[in-house]
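Single chain ahead, by itself, as structure tokens, in the form predicted alone.
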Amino acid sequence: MRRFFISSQAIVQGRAQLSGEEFHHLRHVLRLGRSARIALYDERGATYHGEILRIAPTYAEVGITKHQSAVSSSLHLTLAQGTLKGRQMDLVIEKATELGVYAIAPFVSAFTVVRIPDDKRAERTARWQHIARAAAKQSGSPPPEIRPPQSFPELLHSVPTPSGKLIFSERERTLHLKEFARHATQFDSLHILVGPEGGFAPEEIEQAQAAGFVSVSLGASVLRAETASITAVALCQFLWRDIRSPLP
């Protein structure tokens, strides 16, 4: 069944109006018409099954036949990612969404290769949001919040105090994530930092530790930045994510 993203506000009394880019895809790419059965999902991760009732010039009206609430998790995992070059950053956004992160917070740090001009940040953020929605459509995970790029000090300042905090560093030689997890309690919220292609500067690791982050390692191998990010997200979800019942 074809899946389309829709704002929850566009669903009223068992009827939905699908418009914009998703309507264009439904009507002009897939050429679906009246009576076709489709699935919709919203920004909260809820899924709606329905049937196309009417095709208007700019929208499709869908009758909802079944509603499935999003499945909640006890872990709100935020990936703070040093911005990467083109396709590598797109890949991280896509795979982190599929793995169910709560938010993605890009940042610029000392070894960032590609720096996004201020006047391009909104455009780049919109592109990442589009990628996240497409990945959510495929995986069934709620689309994460994609935050605008910020500086490394701004990022550290923005992390809530009660959150768990990890910074993944190839310079870490003492504490492996597996060892940390043996003594860590269940997190309600966890922020993880993964650096850009060049990793973190020593002073950035010190700044993160001063802000309450624990430096951990993924192992002896030096991973590509995008591989490290996807691996870190997957392991943290495996270690601390507790899948609960559907949201009311």
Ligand code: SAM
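Superpose the two forms; the largest set of C-alphas matching within 1.5 Å is the rigid core. Residue numbers count along the first chain shown, from 1. Keep in mind the model is a prediction, meaning the values are calculated, not measured. First, how it differs from the form predicted in complex with S-adenosylmethionine.
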Second form
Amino acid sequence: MRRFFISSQAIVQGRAQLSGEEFHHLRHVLRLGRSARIALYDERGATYHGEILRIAPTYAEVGITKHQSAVSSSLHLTLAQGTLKGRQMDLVIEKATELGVYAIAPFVSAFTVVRIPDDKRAERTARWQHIARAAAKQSGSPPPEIRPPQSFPELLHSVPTPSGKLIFSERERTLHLKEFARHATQFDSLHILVGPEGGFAPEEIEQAQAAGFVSVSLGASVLRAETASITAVALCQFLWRDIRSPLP
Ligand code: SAM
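Since we've got the form predicted alone here, give me the form predicted in complex with S-adenosylmethionine too.
Let us now look at the entire complex, which starts with that chain.
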């Protein structure tokens, strides 16, 4: 069944109004019409099954027949990613969404190559949200919250104290993620930091450690930032997500 993103606010008393890009896709690309059965999902990961009741010039009205709340994962994983060049960042957003991250928090640090001007932040965030929604549509995972880019110190301060905290560093020589996992308990919430193309400055790793982050390695090879991110997310989900909620 075709899936479309809808804001939960566009669903009132069992009826949904699908407009904008999703309507364009439904009507002009897929050419769906009255009586077609479709699935909708919202920003909280809830899924709705329904039937198109009416096609208006700019929206489709959908009658909801079934509603399913989001399946909650046992792990809320937030990927904090140093902003990367266009395609690499898009790739990280797409793959992290497929892998079911809860939130993505881009940040700008000392060796960040890509600096996003203040007046472009909202636009860039909207673009990443769009990529995440498309990836969520494909994978069936709820779309993650995409936060606007922050500075590195702002990011460190924004992480709640009870969360598990890891900083991935190619300079870490003693503690591999595998070794860390051997002694770690289950997390409800985990924040992971992956640096930009230029990596973290040594003092940033110290600042993160002072803020409670544990520095871990993914092995002796220096991975490209996007490879490190996707690997880190996949491994953390493998290690901690599915223990209490196996995949359906
Ligand atoms: N500073 C390095 C340089 O320019 O040669 C490389 C930085 S690396 C491309 C970007 C980010 O990927 C790092 O900040 C780190 O978070 C992550 N990373 C890459 N390889 C890693 C490894 N073996 N273990 C842990 N993290 C790694």
